[in-house]
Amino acid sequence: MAAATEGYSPTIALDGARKQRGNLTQARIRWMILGVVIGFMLVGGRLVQLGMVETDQTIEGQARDVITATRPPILDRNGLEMAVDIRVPSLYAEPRRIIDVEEAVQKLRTVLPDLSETWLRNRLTGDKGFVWVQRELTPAIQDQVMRLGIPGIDFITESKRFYPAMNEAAHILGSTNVDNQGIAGIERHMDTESVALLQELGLARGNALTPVELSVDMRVQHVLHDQLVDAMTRYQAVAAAGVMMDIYTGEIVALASVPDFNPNEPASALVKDTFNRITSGIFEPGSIFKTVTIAGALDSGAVRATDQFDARYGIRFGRYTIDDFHGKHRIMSLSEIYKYSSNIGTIRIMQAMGKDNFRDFLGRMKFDQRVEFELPEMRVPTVPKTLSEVGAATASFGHGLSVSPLHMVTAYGALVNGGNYIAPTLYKRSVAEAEPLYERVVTPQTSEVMRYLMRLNALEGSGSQMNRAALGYRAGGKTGTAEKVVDGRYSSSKVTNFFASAFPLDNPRYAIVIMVDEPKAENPQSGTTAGWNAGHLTGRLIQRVAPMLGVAPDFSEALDRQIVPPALR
């Protein structure tokens, strides 16, 4: 009150406008926390939302674990590779980012020039976030395209199955699809198993898996394929196919049949007659399946090995005689029956057993059932469930029904091996694994006549082929010669040869089922019935595979003397 009374302006005026600049400053501060307040809220409801949103992990429907995933090695039974992953680079676009889709076209056809240019131009047009333009590329290609510079091209890692022995084990392997996954062969068991839970949890991407031991020994495997192509030509063949089985395990040591595919290249097993006649080719079987008939008969006490039997005359169904192909015509003993591979003599020993009691048999044996084993390529037999007078005729020679050639391995392996059927497997099995899986089908009696009459088929039958290319290894077998249906009538002209064997059979460890189909007389000097064909290659086979699995040869004769039976010495 004083400054006014001297002339100074009122106090109460500069408090009023100091007043002013300090609300103005207060309300600026307040809007300005309350937009960043607001900012900050507009972020964290961002982050929040974004947090929600659920990643698209897949690759054109895909998962992303799955088809990056690894798969175990395969090895042999010693350990070789005989399947394995292999890192490659796959191209791929992302659509929406091409700038100049035009140009993105001829860029990429400088160096793939294979790609259509039409599918090219769709696959890049579009606002896509991912497209595969071509899988499983070499390093080569993926350098000269990342060198081309398009936007939107990129490449991922995937793994891509090898198989360093290519066609060799094709029917074993299989195959897997460009996802990597087991389309075929033991390849897609393995995914039935385990494998493929694996891929789908992610286990199997990046990490090293544990590898898969087969039975197989490629060793042997690849003696097998030579002689099974080299039958190829050797007979003018159409087919050829070879099983070897280790009696006591079960464990298949080979397995081939051509013609086969290359695994590494998965389309050519679409190739007409590419198929496992193993597995999933069914067959009159012939006489091989004599050796069934005549074991089937002595274990069921019908008959005995030093009985003889009435083989004068063929066997009369209403119209029809059943013959002999090279027929002697008189009384034979149970052992010239097998050697001579009499089709009456045979007849007469399942009469004796009598034809139910040998419908049971087949049974035993798993004929008329699908064999327990890994391949998903698998035929179920064709074995009538009840067998008319003349339909077990013709069955106990081995015609009249069809199984593959593994039910015969299986049923040899039976026979000689004290007479215990054991399922076969393609993983490893030791005996004592084995033994609790046995299944008694025949005595160990039955057994050692069966060893005794292969082996004479070998010295003294229609085996002798086969055990001139094996001399010293004991081997022995039975051939069998069937007419294959041509135009629903039995041809003369067009047979599938089989020869079922053992080895060695003073102390049997293999069984081998070898097949040739509609094969030719090697030379002038040669024929066309199974001891020239299918027979010498199975002589060959053994004479190149049994060091290698340690059977010596040994020429003494007293071995072939302790192989007969004591009733028959």
Given for the second form:
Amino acid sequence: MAAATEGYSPTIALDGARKQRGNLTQARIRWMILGVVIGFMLVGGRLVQLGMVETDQTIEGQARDVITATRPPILDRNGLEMAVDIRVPSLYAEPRRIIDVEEAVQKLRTVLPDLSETWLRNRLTGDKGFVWVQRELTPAIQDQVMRLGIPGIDFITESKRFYPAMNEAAHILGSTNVDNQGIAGIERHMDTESVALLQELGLARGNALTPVELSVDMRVQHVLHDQLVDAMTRYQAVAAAGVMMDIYTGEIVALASVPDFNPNEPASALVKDTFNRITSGIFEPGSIFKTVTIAGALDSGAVRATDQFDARYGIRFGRYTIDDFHGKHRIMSLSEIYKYSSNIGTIRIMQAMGKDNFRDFLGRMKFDQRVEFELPEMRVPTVPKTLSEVGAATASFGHGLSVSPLHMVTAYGALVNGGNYIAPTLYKRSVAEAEPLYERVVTPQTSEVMRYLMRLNALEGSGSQMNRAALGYRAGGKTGTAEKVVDGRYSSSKVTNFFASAFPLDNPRYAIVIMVDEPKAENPQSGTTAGWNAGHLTGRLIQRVAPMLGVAPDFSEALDRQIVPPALR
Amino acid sequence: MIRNINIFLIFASIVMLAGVYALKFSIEGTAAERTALTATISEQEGKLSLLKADWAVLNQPGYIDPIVRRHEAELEIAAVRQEQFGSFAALPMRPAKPDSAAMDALFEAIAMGIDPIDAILELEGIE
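Output the form predicted together with the partner chain next; the form predicted on its own has already been displayed.
Next comes the full complex, this chain leading.
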């Protein structure tokens, strides 16, 4: 047993020093690896955690691009700014960083007393990262607020649209909302075209956008607006509007309608009656439509410029008789019918042409559809699809159908420019660019007779008031006094007056339509018919704008004789 | 040998470390400068946009017209009338023959030492 025990003496296993050290090193390496792995796992875990967190980018991220999104400046045809972007400070708050809401509210209200106290308190309480307090302030207010030194309140610079011409071109420009998006007028049109896309892509930043050039001449626009505002007081009218077009290019040189609004305060556009009467107002045009009827009849060949018409008696339709306002009641030539604005004569001319041909001609002149134009504010004209005998008779002198003044100026443009219909535009367009768009509506010969008739009316007819003011500028046109429908009847005291004209008629360049709504007599010696207000206004307008447009006055009578077509000499 | 190399390497790394830090700080400085400049530029662009808007307002016919009206009486100005326009075609033709007698008289006077311009200058009070 002992031997056995002896034989089995416990073995003392001693590791060599080298081996011992090796084991220790291995253990250390393992610990190190573990440490490193844990370290990497920590870093990795943190990375994953960071990746999961949604950072609050509402202000520093994309939002900044949107609020500083700029719009291209709008220039008139001479390069004068009509709309520019300005950078204005906007006040925002970070409620989670505000320490004392009550103090912040009291302090802010010392600078911005318009803010409601409860609204502001609710706005600043909470754990939100960003809230607007008030947008588009002035640099002076920014200074004052900064001096208050409230933590969690700061400013950011925003782009804001500014219209230096104030009210003057309001209906052309329209306006933009607080986010710099167009909500009316040409601004809206620009958005539908391209600007919105640019802003979305984030390209519309800084002032790098190419300016948009309009066809409008601000000098002419100013004179027109000035005259219209003047007409409101001079004739105590409820409204006045005017439009002027280059007849060869279709460019709108001026377009205004009062009452209007200030595009810098878009809310002022919501006031009643500030709509654009040129494009979105439709009216019975009255006698200015006779020009269209006569042109159509001449062009159809059914009537010649030398023809005579029986205007001795009123024309009966059942119970109604249509008679003349300035009744002559005799046999009249075509030019006399135009000069005396004879309803009877115009009906006879229309009847010679035939009512269906007349309706076709209205379609050819595009009176039954919207005018192709940039402004989104448009109304569809009301022109009957087929005309009855009575309907055609009243339509021939501009009653029983409603069109916009823009229709009329385009039609007049086509009738005097040699017979080519050209859709109006607010963008710059050269004659070469416009020519492919021409649509022939009447022959050059008809156009020649129309020029003569319009000039004749200025020299001898209802346009003489206009001619007296615009002497030397060879202007001519037609008056139209349309009675308003009051309680289902035509009222003789409430009228809408028009004057449609063109100048200089020896070589016409511009067509104008002026409208004065419900005018009263300027003085006891004057009347309320169109020649006294819309006509005279046109004369004053031409007198002031013709030199700006490079039309020199010429008093020689040879020019007027030249306008007379050979057949009538 | 190795010891020397090590010492050299240690010094080299210290120098490079210092260099890298210097570079880092200078870059940070430049970046800060750039940020400041960007801020200044954007602020100045904002001011410029306001100035441009001001200028556009001052240039508007609608702004100038009332000023002109206010000073109409004082400056004796009025809107141009049609009769005031002229053209080269409206100018009278040059007389067919020059007025030789008057020219002779003028040249003789100058030759005698009397310059008619002197009389005008004297009248105007110009020496």
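Numbering follows the first chain given and starts at 1. Think of the rigid core as the biggest set of C-alphas that the two forms share within 1.5 Å after superposition. A quick note: this is a predicted structure, and the numbers were derived from the prediction, not measured.
**Student:** Tell me, please, whether between the two forms the C-alpha of L24 is shifted by 2 Å or more, with the rigid core used for superposition.
**Tutor:** Yes: L24 shifts by at least 2 Å between the two forms.
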